[in-house]
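Next comes just one chain, in structure tokens: the form predicted alone.
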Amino acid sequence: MKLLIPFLRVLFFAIIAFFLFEVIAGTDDQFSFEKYPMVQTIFWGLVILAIFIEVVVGALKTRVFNSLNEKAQERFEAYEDDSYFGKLYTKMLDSKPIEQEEEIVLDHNYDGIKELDNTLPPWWVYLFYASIFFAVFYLAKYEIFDGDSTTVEYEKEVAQAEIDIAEWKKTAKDLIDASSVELLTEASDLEAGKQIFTTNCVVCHKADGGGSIGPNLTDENWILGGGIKNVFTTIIEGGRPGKGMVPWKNDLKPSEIAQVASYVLGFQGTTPAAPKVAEGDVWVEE
């Protein structure tokens, strides 16, 4: 039984699973087995299913070649060599059988041993004419035409990448650090706030922004500045070393602790029940 006959056959199974995932999940900017890494999964799982059923069932028709008679085994022979595959297999070689050697046998005879007429075999005169299309497409594409090196494309690639991240990250709310956040005005994040301050800030801060073992939070003093970016740091990294308030990095995602900022500024200008006398420096944003 020839092997590259159950070959073909697996590869052609594979090339119709290929492109049958690309027609039902893929997209035109993402393959399907990029956009879903389950589809690899099955992919390979249904490659390896064919191969081994093409062991089994090669296994099984040995057997059965093995139990027939000589003039049954020329049929069956003839059978494998007439279905699709074998023609395939049989186009793609473009070599005479072993019964017609005798017309392709050249003179040069060394010790015995005859050397054959044989043609090469059309899989590989196509592939050397691929080989010569490209190698005149790319000397045109970089010599000719002055297309980018692929240094070029590297740093091109590159600085698309930035620009992709730098965009990404203005939308990915826990991505945000002192140099991009941004002060809050929506509702849900402003009430969202208010419950992280209520359930963490209220017992120095007071409900109202007073300030009791903290520093009052209503008035324009700031000990370590005002404003969204400074206010941030401040819940980040804490207050003073030694004393003040505690780092909260480590307890609130950055998108929280935008949130609880933003709160926290809206109570500038607001009046107290009992304001704690001021602290720090009058804060004004440059």
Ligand code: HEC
Given for the second form:
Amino acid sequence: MKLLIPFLRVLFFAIIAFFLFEVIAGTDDQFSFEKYPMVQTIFWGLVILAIFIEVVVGALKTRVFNSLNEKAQERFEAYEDDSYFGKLYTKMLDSKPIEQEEEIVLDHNYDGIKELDNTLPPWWVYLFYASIFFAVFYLAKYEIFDGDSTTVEYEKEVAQAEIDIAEWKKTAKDLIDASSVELLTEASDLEAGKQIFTTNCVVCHKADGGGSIGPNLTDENWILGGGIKNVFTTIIEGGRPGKGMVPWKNDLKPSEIAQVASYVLGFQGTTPAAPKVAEGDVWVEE
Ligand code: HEC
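If the structure you just shared is the form predicted alone, then what does the corresponding form predicted in complex with the ligand look like?
Below, the chain from earlier opens the complete complex, with every other chain and molecule after it.
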């Protein structure tokens, strides 16, 4: 009892402080705690201060109490018990003080072990009532009105998350991979692709795509598969080992690879100055 009330006071204070910080500095998706380490520092500082005050005030109270004469001490205790929390505490326990236990002792006596006929503590009984109320509410919501089961809730959340991800991917250009890449047709993308091709690829593929160390990119034959998805993958991962086509994923961003892949596909059907013999199979888009 002596420690419980100060503890509750500190806890109450901490909860209020926490929510105040959230309201002032938090955002929907992030606790102010995570966002500003300073908030955490101040919060714990306040909690420690509150504990410190409780300890000092408690110590002072004990000193004053001990210095009182017996009569004053009794009055002080009566006053404390008379406080709101004091009354609530006694009421919630509803237990007989040791002096009155005589009144509720049962006449069972087993080898000197006796039994007290205590009432159920009201705090426990209230929790029990609360659980009954909860059960009724729960039963009504899920059994009568057919509320979503956890599986359905999960599926709904996943569906929503997928929508959100798709939405987000639209704005995140570099998230394209071989499964989502599409042939770019914007002049600006093709121009950027041409730049990348000129800087990185002409040494082996020639500016007109006719091929030298690398294969001819203008014919419809592909060693590693044609079409935007395969070409994208080839540029990302490189060609077969030892052939000379290195992976470009560390040098170019996915968005740049999509641009250069689209540019490369623009060679299809053109006639280069010195075409290399066709290699690989004719690629037919499915
Ligand atoms: C060092 C020389 C070299 C460079 C630089 C190079 N490539 Fe290649 N490339 C090759 C070789 C060799 C192959 C054949 C790989 C194989 O046979 O597995 C190839 C294959 C390819 C293919 C697949 C062709 C097919 O028939 O399947 C594509 C597409 C391609 N390169 C695009 C590029 C692009 C785009 C760049 C610039 C970012 C580039 N290459 C830079 C040597 C090169």
